[in-house]
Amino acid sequence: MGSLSFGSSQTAIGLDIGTEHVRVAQVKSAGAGFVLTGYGRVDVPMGAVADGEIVDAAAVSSAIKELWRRSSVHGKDVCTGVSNQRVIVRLIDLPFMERGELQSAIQYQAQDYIPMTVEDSILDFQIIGDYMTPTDEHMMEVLLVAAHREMIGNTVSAVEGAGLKLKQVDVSSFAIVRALMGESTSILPDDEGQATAIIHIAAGLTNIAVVERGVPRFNRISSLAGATFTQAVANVLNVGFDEAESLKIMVGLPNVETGEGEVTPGVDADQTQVIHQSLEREVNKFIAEVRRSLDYYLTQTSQVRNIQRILLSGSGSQLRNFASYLEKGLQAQVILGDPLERIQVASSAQQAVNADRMGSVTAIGLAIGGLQS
């Protein structure tokens, strides 16, 4: 949904270039289903990925060619995803028109509803629906997407410098629903009047969607993310940032009734609870930012009352007792989002994405995204 082709296969790889790591997963038809047949992930120099944009095509290129090399993945054909604060995701109402007449109209009407100039910008877009008002005039929901054009050809020079061919360019936070409600919402049933929520939580971006009767319909990137909090403790601390990783995957939040941790080997009781201080510190703004993203989509439909269900996803959500302070904090249940439960898993990559599990979804739905184009 929403991706700007450049190019179906039985087969199709995923790429997900992050600020820390970049991941590839190759997908493979199986009926109704999907296989996942090769996984991979190796370190993005630090400084070569920031904010969601490449900064160092060359760096990350290099990155790309030893992922190739020490994957089980073969191919060249590539679908990867941008996730930037220069994509802009909007749902807008048009008045009613065929497909091709749409296709010139966008050109004209998407300059008052992105903040970059046409000429500036990819467009795409997707017919979402049409609807009768109730003066009897005939209306369309469509689901723009633009890109900056300078940010996608720095995509396509990193992928093109790893000596792979780029055949398709989609927008993270779609391949995120994708991997993990499918296309539709049979494992999350939307009553009337809600809406779920997914948050995933990377290393340096955070993607706050919505997804309403099986669409997106709502998309915001925020920088508090899993590398904020190790930042944090890092700081306390006085540490460096990969010591300040592991101290943070050690220890985690206390429990959220309690106020208790657990106990951790070789970290005293007063380290311990200056990390639960600092973490809990940044777990409150982060959910104070979620809780604004949230209000305001509620703000702008008349159909969604609230939101009780959220996803969780990304490697950031392994945090230990997140989820319940998100539950707490967000007054919605909270699930972990496995992207393995809805596709099968060949023996050749099973380990791989298994050390991986919760950082593997974009990955996986931008291969299945692939498939699917």
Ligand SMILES: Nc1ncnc2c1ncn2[C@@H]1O[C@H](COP(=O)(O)OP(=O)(O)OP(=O)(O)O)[C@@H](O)[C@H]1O
Second form
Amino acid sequence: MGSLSFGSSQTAIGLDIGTEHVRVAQVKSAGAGFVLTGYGRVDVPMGAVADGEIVDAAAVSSAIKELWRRSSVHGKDVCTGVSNQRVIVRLIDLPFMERGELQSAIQYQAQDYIPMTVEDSILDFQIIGDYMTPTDEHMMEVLLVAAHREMIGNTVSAVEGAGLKLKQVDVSSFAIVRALMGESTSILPDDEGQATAIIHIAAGLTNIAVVERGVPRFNRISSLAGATFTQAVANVLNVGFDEAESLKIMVGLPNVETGEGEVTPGVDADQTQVIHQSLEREVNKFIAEVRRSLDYYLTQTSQVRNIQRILLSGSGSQLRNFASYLEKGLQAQVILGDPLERIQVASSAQQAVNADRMGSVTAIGLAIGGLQS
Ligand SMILES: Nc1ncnc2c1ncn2[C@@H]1O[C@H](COP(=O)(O)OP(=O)(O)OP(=O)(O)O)[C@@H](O)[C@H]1O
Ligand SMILES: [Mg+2]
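Following the display of the form predicted alone, present the structure of the form predicted in complex with the named molecule.
Following is the full complex, with the preceding chain placed first.
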């Protein structure tokens, strides 16, 4: 869906390039479902990936090579994902036309919807459906994807520099939706007039998506993510990033109702309180940001009145008591998304993926997308 495809096969490899980690998932078809046959994760050097874009392709290539050495993945064709300011996803309404006609018309139509020039962009689209207006005009709804050519070029360099071949580039949020909800909404059926939001919180980025009847209709990224929380702790305690990172993970947020936290060995009560307060401030900003995005979405659509269900995923969502803060702040049911709910796991991948369950979502969704294309 909405991906730039260069071939198809029976086994597929998803490669998720992130700010702190690169991850790989290998998936094969098994009847109507999928089996995860290989999984791995390695660290990315600080600064090599920033704001969802590859800054140092050589450093990312080395990390990918290391990933292949350390994981039980076999093969060279990879499907990767992009998520940054230079990949745009828009749901647009156009006068109805046939697919072939749209293929050429989109080149002209797209410019009205994207902030970069069409010449600098790689375009893709998916027809969502068609409808009649009250004045009997035949219209169609199209999901438009535009990715900056140069940005994709950096991804190609990093992948090829690791001796691999780029088979497909997907939008990361589509991969996340696919891993958590499948192509249909069979796990979490949307009622009429209902939508599900997905919040995927990683290190440098948070992906916010809204899905209606299986179709991702909205996507926004925010730079408020796990690293923002860590940096806030570092600032308030005047400690380094790594120390703040482990304090954040150990202490986390207090109980949202009682305000009480876990007693953490080696962290005194005063320090605990300071950490709680700084994380609370950041989480409140995060909630406000998500609310703004969802409110924007709701004003753009006539059918859905509110979003009552949120699927939460990503490594950053493991912050202690985070889900209950979101539930209270957003007045919605928050469910932890599980990428292993819809896929069998072979013994070759079990240990590695269980150790990174919440972080594996994107890589798994990218791999499944590679099988389906
Ligand atoms: N138990 C935990 N509690 C709180 N935060 C956690 C926990 N485990 C991991 N994190 C946070 O998750 C983040 C890392 O997420 P992840 O590995 O998914 O990022 P990434 O994919 O490398 O980056 P991005 O997708 O943003 O480019 C870090 O900010 C880390 O602090
Ligand atoms: Mg990531």
